[in-house]
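Only one chain is shown below, in structure tokens, and it's the form predicted on its own.
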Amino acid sequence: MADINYEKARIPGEESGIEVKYSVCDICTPGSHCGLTCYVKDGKVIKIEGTKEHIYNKGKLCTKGRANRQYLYRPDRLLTPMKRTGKRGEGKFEPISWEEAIDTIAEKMLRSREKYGADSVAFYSGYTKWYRFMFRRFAHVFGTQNYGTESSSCFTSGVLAWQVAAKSYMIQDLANTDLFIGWGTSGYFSRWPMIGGMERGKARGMKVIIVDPRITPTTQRIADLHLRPHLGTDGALALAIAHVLIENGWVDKPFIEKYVHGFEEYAEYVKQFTPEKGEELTGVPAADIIKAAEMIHKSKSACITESSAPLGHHRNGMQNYRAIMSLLIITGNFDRKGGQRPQVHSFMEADHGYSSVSREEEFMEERFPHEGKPAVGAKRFPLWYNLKEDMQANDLARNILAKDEDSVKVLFALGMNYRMFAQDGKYLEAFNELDFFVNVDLFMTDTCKYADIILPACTSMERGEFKSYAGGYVWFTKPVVEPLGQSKSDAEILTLLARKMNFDDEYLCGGYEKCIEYVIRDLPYTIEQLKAADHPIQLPNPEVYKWGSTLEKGLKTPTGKLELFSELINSHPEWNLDPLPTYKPPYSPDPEKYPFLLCAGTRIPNALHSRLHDMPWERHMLPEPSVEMSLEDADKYGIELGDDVEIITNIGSLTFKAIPTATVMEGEVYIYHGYREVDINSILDGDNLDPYSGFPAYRSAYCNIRRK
């Protein structure tokens, strides 16, 4: 028998000096961080598999939490912080200390607060999320409301929909539903841990409807009726089902009397989206809208997921938004077993079974300065502020190139992509016109070659962090390496500054873990035992929310009451906003030069927005920037696999390669994006935004094809 070669196999013990560590894959959202095993030599990670112990992932990785590894040493990885010495934009830095960055970035934020006042500055963050408990904390702090994030696109405009109707985000209870109808779901490649769930769903006899414009696995493996409505016309689709509903008394009448107001309004609204209407509108066949409602009526309980991506990425997402989730209300599927329950936040906009006992928002909040001006974006967008209070991140590059008394002159952002904005070069521009701009990043981005100084920040397998999962689930993590360089994780960073300015917050002050210390006081663990465990840990009798609870109590809206018709949009005629779900088609800036619609942002299950496309294991999965298009378009056009092909819009145009594909329905093109060499965010029409959302219409916007 030949000798075993220890290290060679990445066996652990002491025969090859490897050790087991235990972390957390941060590259999406904190709603997964799945667990990661990481094999640990001579303090330097060589494999990563996930953690078969783990909650969440149960030893499953999806291909970007594979390439953890590249991640953490990807070669453009930021070791030491920099301050610009040429132009904006030139990538030109020299290397200086963290006492030299501290105490310039501090200098240069009190000096514009004194200056021009505290709403001068303004605090961004992009990814990751960790910290942002602390970071909204420490913008108010510092006197501004100015703080916002990537969730100025990303989540929030479904929270908005929701909070107009019930005052409170809801989810589905997949587990327990008889009809899942997954709105914009595509579970092969994006929230892969939702496909085991609607797999067991299909095992115990739950029916499927997918809604989506295109043919994905989840449609051809899960779904029993697959919908597939023109971009941006969900909303349509949603008032047709309304419709055959309502025709045919298929509505919970007893629940609306009691729960419901606006009803009749809604019910006279309806009227005109005949299934007929409804195909004419969105393209789906009248018999499968006719079908739909009857598998919704036939059903005992149903509940409907969505992705506040591709419903919030429209002129008209948040309407089309309330109008898909009016469905439940209309059905009783609210605050029911099977159907939709309210989301109590516990810890980072997420229900983790500990909400009564956890004080993130308290301490949020506690600090926010109410009488200070409003946020960036306050008037442009009233309805997000005054749901949301953070500043709308999609106005900002125009408040800051309006140069007047409102205007940001400092930005401090960490890990801000300027590539996720609709016509992002107004964002460049906008950076020029700045005093003093800071950017905490892992790697030398586009973004922070226009910054002043760069600070480098760490992974999550170099830092620890306070972690909480579904199920009353605890956890906090410790480094697996050192960080890299002289980097240092997010929160370090502001606890340097608090303390560097003077913060009158000794949370702030104290750092990161005596933010936490805050938030789960009143949790029966300590930090000290929750980090001595390997995985998550349960808490004693977790929360087991008492279904038809919520309804009991009475809702916090203005009547009380599941609202159809907003009384908070009524009593505000200003905004100038519909309080009715209603609908309104996509818009083109001229659909005879633009004729087709064209989806910006299409997942792709081996990237995240920009953020891999530069690590060699993802890009070799689709390593040229793509366009697909229906096989009819492509033979109009001539077009063939690989053939370059322009897209125009009204902002510009851009060439990609071309993939024809029977996926796709013919008028739409759909694009891959976050590739910063064929950036497409750069020609869509950075004022084509959502009234209530402030959303840019990445999934809806116009173009025309010119095969090259």
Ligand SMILES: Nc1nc2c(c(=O)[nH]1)N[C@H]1C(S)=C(S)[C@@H](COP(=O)(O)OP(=O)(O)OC[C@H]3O[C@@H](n4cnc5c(=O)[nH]c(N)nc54)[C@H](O)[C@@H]3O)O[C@H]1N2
Given for the second form:
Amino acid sequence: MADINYEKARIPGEESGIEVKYSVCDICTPGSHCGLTCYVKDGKVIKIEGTKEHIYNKGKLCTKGRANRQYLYRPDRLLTPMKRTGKRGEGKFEPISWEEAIDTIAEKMLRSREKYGADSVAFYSGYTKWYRFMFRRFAHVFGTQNYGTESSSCFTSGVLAWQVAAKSYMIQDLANTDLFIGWGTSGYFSRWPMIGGMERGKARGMKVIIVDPRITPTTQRIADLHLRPHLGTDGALALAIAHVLIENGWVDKPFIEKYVHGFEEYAEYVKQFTPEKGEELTGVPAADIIKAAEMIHKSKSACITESSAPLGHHRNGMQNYRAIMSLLIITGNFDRKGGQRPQVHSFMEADHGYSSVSREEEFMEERFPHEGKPAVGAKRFPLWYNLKEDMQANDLARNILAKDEDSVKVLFALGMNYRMFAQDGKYLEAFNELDFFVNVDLFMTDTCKYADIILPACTSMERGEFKSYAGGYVWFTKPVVEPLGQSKSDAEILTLLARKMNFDDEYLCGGYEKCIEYVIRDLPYTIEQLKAADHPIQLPNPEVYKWGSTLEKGLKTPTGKLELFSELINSHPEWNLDPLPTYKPPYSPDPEKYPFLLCAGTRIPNALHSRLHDMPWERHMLPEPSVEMSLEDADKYGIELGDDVEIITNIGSLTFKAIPTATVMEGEVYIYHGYREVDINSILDGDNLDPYSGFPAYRSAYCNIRRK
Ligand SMILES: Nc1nc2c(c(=O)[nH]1)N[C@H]1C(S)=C(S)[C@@H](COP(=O)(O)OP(=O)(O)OC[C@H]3O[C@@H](n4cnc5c(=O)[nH]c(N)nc54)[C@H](O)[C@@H]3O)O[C@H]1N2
Ligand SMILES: Nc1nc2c(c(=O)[nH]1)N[C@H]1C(S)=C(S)[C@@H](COP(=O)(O)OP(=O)(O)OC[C@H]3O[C@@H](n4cnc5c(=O)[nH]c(N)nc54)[C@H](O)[C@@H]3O)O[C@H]1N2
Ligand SMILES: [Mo]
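Now that we've seen the form predicted on its own, could you pull up the form predicted in complex with the ligand?
The next block holds the full complex; its first chain is the one shown before.
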């Protein structure tokens, strides 16, 4: 039975005119781009399925991926370049030719560079990542450090936390560990492939601790121990667990002596975080804090999930992250099988078995304008700038509205969605101050309505791109249909502009494939060979990481050791940041007025940020912007399912439909973001940012609730 090729059986005969072609879904993040089997007739995709032969999804697709055909043919797809004819935000545009669009954009950018300097132009990318290696270099060749992305709010906080400690980014070794700590993990909704790893781990006897204020399918089906701290109190929980580990001598002393810097200071600081104090600060019972420490002690190895959002989206997010990761450092679970191991932070090659040096990173760094003015946000978030050297996009609206000599005047964006920012109304105000604004998107979004020129991008099904997957799998996709209307891939748009502006860069002027050749030059395959395949192919000898090799080579931190006490931070007293992973509770503007903790953004299966709310298949699963709250609070306030509930913050108020649920703790409310009609980010405080990372406190904002 296993050998039957069902796909063949499903395909109607040749005379039907239906062709089967293969692509990828790029609705979520690279590395998790699932294979799509597209049935194409008369140049149109008529049906989509998950590709059975694809190494990553093996025939499956999630609720979002299933809707790729609706995504491709959404009625508001942009089909031509357009220029604004009405007021900003009004939505009045007229079509123009590509030639006029590229000429105008190049001229405006060059003129601004000449008049005010290259840093008066900023380049921004929304969630999409496949072109970013080109885009970053593009900004640098233009001459500005002002390149920033949605990663100003996603994932990077954890990367920075590890960089402070180890100078390299680390991820969990889920496949080999004895104890997996899912710290803010609900993979069934946000990262289903990770759930596979957790289920396989359970089957071989791996133990699981999940740290999540809510009850989720993961806490119910997978956790051996479920810890429920209040939102944003994770740092205190980690320090209390560390207290128990140190008090009992459950730490790896030889490892600490050899590899760790600052243990004495850290141990001294941690003394105050007794289990009882931990309970008081987090709500997690002292007995469970002790139990978690015992589980870590009894396991031969332990690792902690890297978190892109739930740990970073707090004013104290990065310090909490550091406190959590310190648990691995003091127990020696670093660069050890089953613990945490180094990984190159790359969108296309990390850990994919063919490069020990990141060519992608090299490609992006090569042209960095070191002599240029420091990027937007450098002064306000110096640690971010020191480690990342990008614009911190959460500072962009402030920068523009300041209207001084440092202000950005021209903004060129690929897929910008202003609603991703806290207090996003400031971004609209800022757009109004710009001399010139270009946005490139698939759809006519509300952000596009503020642009002077809009350019139409195309989806993954209409372009070819290089893909790689863990285990040494590589591929170059082919378009399954022609780009709709006059739309073009983002990479092609960058190439057109690079040529128009006479960039002295053979790669950017040469186009996407030329850039990819640079990145994959160590591969034994050419792009043509990769294109000839229908599915990712495995490299003959994928590289396998040698455990301990990073420690052996020596870390690139100031002391060459794992730093619990950061000498980088210590050497910059003017930053006003703490060298130790100290704890501060989430910030409330007024605890009496705003007694509820608000978490805005915890993932739902049928949406990805702003992308899918406008698609019927996805929208019908949760038609109205809603707020989840505890049954106790619903009772107290007389609120029932479907009632209108007003959410009030220090910035404003909005009305959502109530979903009382037993999964949420008393005193907390949960809302998903990205809706056009009721946008939670419009009432979150845009200055409530983490001073270490610049991340907004989307998940420990404070509010009040009122039944309407
Ligand atoms: N309240 C709250 N806010 C949050 C978060 C949260 O948890 N809570 N999460 C934060 C996080 S982690 C993230 S990652 C961000 C997400 O940040 P966003 O960047 O807002 O993500 P999206 O809405 O998915 O995509 C942005 C735009 O890209 C367009 N797009 C899609 N594909 C392409 C393409 O191929 N080319 C081009 N040019 N455009 C394309 C989409 O149509 C959309 O308009 O939001 C952040 N904001
Ligand atoms: N369906 C869907 N999938 C997505 C996305 C999407 O929008 N929709 N977005 C993608 C992106 S950009 C990202 S960044 C990832 C995020 O992916 P994850 O990090 O997995 O996502 P979340 O669902 O935001 O958070 C996971 C769990 O953390 C809990 N949590 C929230 N706040 C806290 C806290 O303060 N402490 C602790 N310990 N737990 C907390 C939540 O209750 C939730 O159950 O998801 C990706 N996948
Ligand atoms: Mo994200």
